[in-house]
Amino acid sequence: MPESKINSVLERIEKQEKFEQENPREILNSEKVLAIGRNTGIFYNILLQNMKAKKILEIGMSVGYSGIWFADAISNQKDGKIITIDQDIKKIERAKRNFEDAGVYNLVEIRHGDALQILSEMADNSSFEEFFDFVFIDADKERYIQYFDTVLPMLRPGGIIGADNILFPERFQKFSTPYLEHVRKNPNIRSVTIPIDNGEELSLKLS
């Protein structure tokens, strides 16, 4: 996988993030970035290499930053493929592009809809039964819960859950404070809140 290429893309989009917080009344809330911290995509992308992931599924793929974090590290692995989810077509748009300019789009599957419904027909197909060996949740907060309960039957042992913004903004932790107690009653799931960005909260599937 050229660096280079990756590096390139992964930059340009920090530096529109950077001039999105500095001048916050010049872009529209539906066109912002909105993506993970760059300490929380080297932090995946180090686990993903030591997991050894090949299939990953992402709920709320926003511009493809954090996806482009999540294929450089499965790059190696053969049959490494991504399926990202997310219902804004100007989003996919923009995160099409910034796959084919990184030279990961070929491991990327994008579905567009809404998310729930599109991991209510996953989990219905046989061949998603303990499928995926990292799911990431980055999208509407208040549906955390639903989307985890849904994707746990498709992740494998061993198997992974991260979900973003835990802990920042303060004014999600009406949703995350729910969604850590639910995770954490799961007799089946062992979880822990990383402090770094925003706040990433690690579900690790034991049986």
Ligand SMILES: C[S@@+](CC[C@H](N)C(=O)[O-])C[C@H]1O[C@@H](n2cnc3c(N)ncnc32)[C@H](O)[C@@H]1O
Second form
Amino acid sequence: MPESKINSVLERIEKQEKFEQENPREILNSEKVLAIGRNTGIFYNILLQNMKAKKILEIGMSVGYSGIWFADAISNQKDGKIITIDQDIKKIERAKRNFEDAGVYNLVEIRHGDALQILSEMADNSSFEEFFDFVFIDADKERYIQYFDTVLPMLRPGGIIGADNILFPERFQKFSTPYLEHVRKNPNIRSVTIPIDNGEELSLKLS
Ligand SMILES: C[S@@+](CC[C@H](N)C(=O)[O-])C[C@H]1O[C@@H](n2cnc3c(N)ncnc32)[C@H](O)[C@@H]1O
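Form predicted alone already given; the form predicted together with this ligand follows:
Next comes the full complex, this chain leading.
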């Protein structure tokens, strides 16, 4: 179980999300938390701790719920760092506060802007100092394949790309189906769908 400061922020965000789900018309779509489920957070937390992950890249941060689970997992690692991207400035303000309250802001570097543009710049500029252990894809569903292809060279061999909303909501299956076909035809990737909450695709880079 995460440390109590972290847990109380996670619970606060879970309460916000529950309220939004029960009162869908009261909150603008653009202001909704739209976070991974708690079990998915625990799942990635266990995975990242066991991988001894240090460098994480997140595409689609929202208010920082998944980021806090990741931060908890890397908090015992020397030089642990999460780069997380979002284009919505209001979400970024809320995430900053959540990271601060959880005591993990020192582990997080927020990048504001369009994810594909930011990733392309990272890929162009990087001499692969940023060799990520784990990348989490959770932004606009129609661009998952582009995100995957852009981050793959920045993932270390043995690193994992996780992608959310593979099974649910069903309206996203028109994007997740081609994503699954794309990742599974890559001979350097071993990939599996984990049927937890909204469905996670875990893709391991073999070499
Ligand atoms: C599902 S939410 C992320 C939830 C977060 N990973 C969590 O579990 O707590 C998706 C986020 O992606 C952001 N987003 C969508 N399209 C984007 C894009 N093209 N560039 C950057 N951010 C984007 C949205 O602003 C939103 O905050």
